[in-house]
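Consider the single chain below, provided in structure tokens and representing the form predicted alone.
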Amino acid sequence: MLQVPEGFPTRVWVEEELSGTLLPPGPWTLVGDAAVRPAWAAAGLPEPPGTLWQPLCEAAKRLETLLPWLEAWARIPLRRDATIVAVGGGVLTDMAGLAASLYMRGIRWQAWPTTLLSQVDAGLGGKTGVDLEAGKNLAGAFHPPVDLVVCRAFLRTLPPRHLAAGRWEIFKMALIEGDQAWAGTLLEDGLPAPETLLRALRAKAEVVARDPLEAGERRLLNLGHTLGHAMEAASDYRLLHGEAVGLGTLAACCLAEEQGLAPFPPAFLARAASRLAPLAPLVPPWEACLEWLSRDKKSGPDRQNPARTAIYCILPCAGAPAEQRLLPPETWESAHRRMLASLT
């Protein structure tokens, strides 16, 4: 179990193959991403009364998808000592997280990550939420999981392109720390090694329990999300989130070198835009971007102009950590181009 911080809602486990002892002990049923149904079967792991296999992706991650989820859940029926197990990528927990939030006004819940990306990321923080028209995760709560399992098994199950897009919120992790060493390892192929996985779980963990409801310092592990999330919903969601989120990333250090902080070396820089290349002809226009960044959700007045909108805008810097600023959707265009120029 990974050691976090004192009073941390949540305990993580990193494991190796999967098992059932980590289910809950007392009433519990479960809600899954048909796609990994077989690996769970395969495990021979149980499916209690109530289990629901969703077939699930981004446009289904609507308030509508957990009506019928509370219905069956009332039905069996759950108690207030139940516990919701979540099998499944990003959007699945935090669709379930949701739900369970709302279920009785609150449940308890497991993460069971089987993304590269919701193992490191979605699955810690009690972030829970569901899409609007105007944009990503606009619906949510916060509501943390009792138990966040990360198991390696799930990691083999995945299509590298699925792999690859899981190593950009790692790499985010490492940016944000300003360790530009670790965030070179990270544009290697191949599964990540368990002390990986740790190192960018405790590091998020620590954020969160200084911030848990993102007032200041945890608006920092949004890098690469800005204009990630934009290029996403622009997309019509043909990018990967972490494809969303290492395009932005990339953005963000042109950003960043505008705003006069120090700028990272031009080698490490071309590396990761080779690995995101590939990537070119699903980035949104400009234009297509710019109307999904007025509506991002950590938007607000600017405090020198009350009538523009600015954004928390997260600025990688080489050696040193990340900084916050509050900048017009605007000042995105440029970085955006360098971007896109970047991978040509």
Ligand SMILES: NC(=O)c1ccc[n+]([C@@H]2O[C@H](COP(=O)([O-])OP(=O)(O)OC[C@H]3O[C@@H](n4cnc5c(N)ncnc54)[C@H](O)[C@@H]3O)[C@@H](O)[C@H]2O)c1
The other form holds:
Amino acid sequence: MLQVPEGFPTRVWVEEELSGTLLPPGPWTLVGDAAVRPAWAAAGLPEPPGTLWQPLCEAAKRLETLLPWLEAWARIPLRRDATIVAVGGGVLTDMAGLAASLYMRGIRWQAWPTTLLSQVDAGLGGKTGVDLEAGKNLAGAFHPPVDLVVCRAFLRTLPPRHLAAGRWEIFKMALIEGDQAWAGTLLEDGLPAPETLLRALRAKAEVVARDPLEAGERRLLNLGHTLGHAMEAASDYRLLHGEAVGLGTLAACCLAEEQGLAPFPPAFLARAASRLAPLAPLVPPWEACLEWLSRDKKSGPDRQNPARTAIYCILPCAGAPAEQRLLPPETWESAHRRMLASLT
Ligand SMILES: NC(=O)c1ccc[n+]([C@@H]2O[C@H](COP(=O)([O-])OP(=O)(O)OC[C@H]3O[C@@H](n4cnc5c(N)ncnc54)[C@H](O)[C@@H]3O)[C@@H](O)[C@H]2O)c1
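So the form predicted alone is up there; where is the form predicted together with this ligand?
Below is the entire complex, every chain and molecule, led by the chain shown above.
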């Protein structure tokens, strides 16, 4: 079990193989992504009454998808002492967590994340939600799981594109700490070592413990997400979340340098860019990104011109922790151009 800060609402486990020992001791039911049902069954793990396996993707991350889950739980009937076991990627854990927060005004849930991205990021921190027409994750709740059970065995069936996408979320964590050496190890192929998962989880848990509701410091975890979310949405979700975070982190390095922060060496940035180069055809033009950036929900008044809105931008800094600044959306234009140019 990972040592988490005192009072942290989630126990965190990093295991190699799937095992039933961490399943809830009391009544529970399961909601899972159909893609991982074979792995669950192969490990001989139980499927209690009311178990739901559903094919999922980002387009299904809608309130309509989880309403039938609530109805099914009420039919079992599931009572307040029950626990929901959520088995799947970030789409499933975000939705199951929200459903658990709604059912009888909130019941316990466990997250069993099955993608690299959800193991190091989405499963921890209590943010749950669904997408609305106007943007991603616009309806949700803070409802942390009681347990986060990370099993590396799930990663064996994960398509390589999703594995690579998840690595960018860990790369982001390394740059939040300004640790170029750690970030460099994430530019290699293959499954990240258990120590890498533990380090990323510990780093996130510490930030979340100090700022559970994202009133300040937790915004640092959005490194790469400001332009990343805009690119993801403007690409019509053809860019995966983690891929957009990788591209957004590279652009944030450009912006940070323009804002006077200590730059990362060009050779390091070129290595990161070469890993992201195959995504160049999916990067939307600046005008399309600006439209989404202007709708960013993490915004405040522009200090230079209080009548205008500025957005929180997380800027990485070589050898030191990242910083956050409120900047007008247009500030990203040259970073977007330089990031795209570096991919070719
Ligand atoms: N709550 C948070 O703090 C937080 C943080 C980051 C991202 N997110 C959210 O996470 C979502 C993205 O999550 P994701 O990248 O895990 O995508 P995902 O849940 O869509 O999973 C990716 C694909 O892999 C399949 N899959 C899942 N596990 C598998 C496995 N072990 N083997 C084979 N296939 C498998 C899924 O069916 C899906 O097709 C986004 O909606 C994003 O907003 C939330």
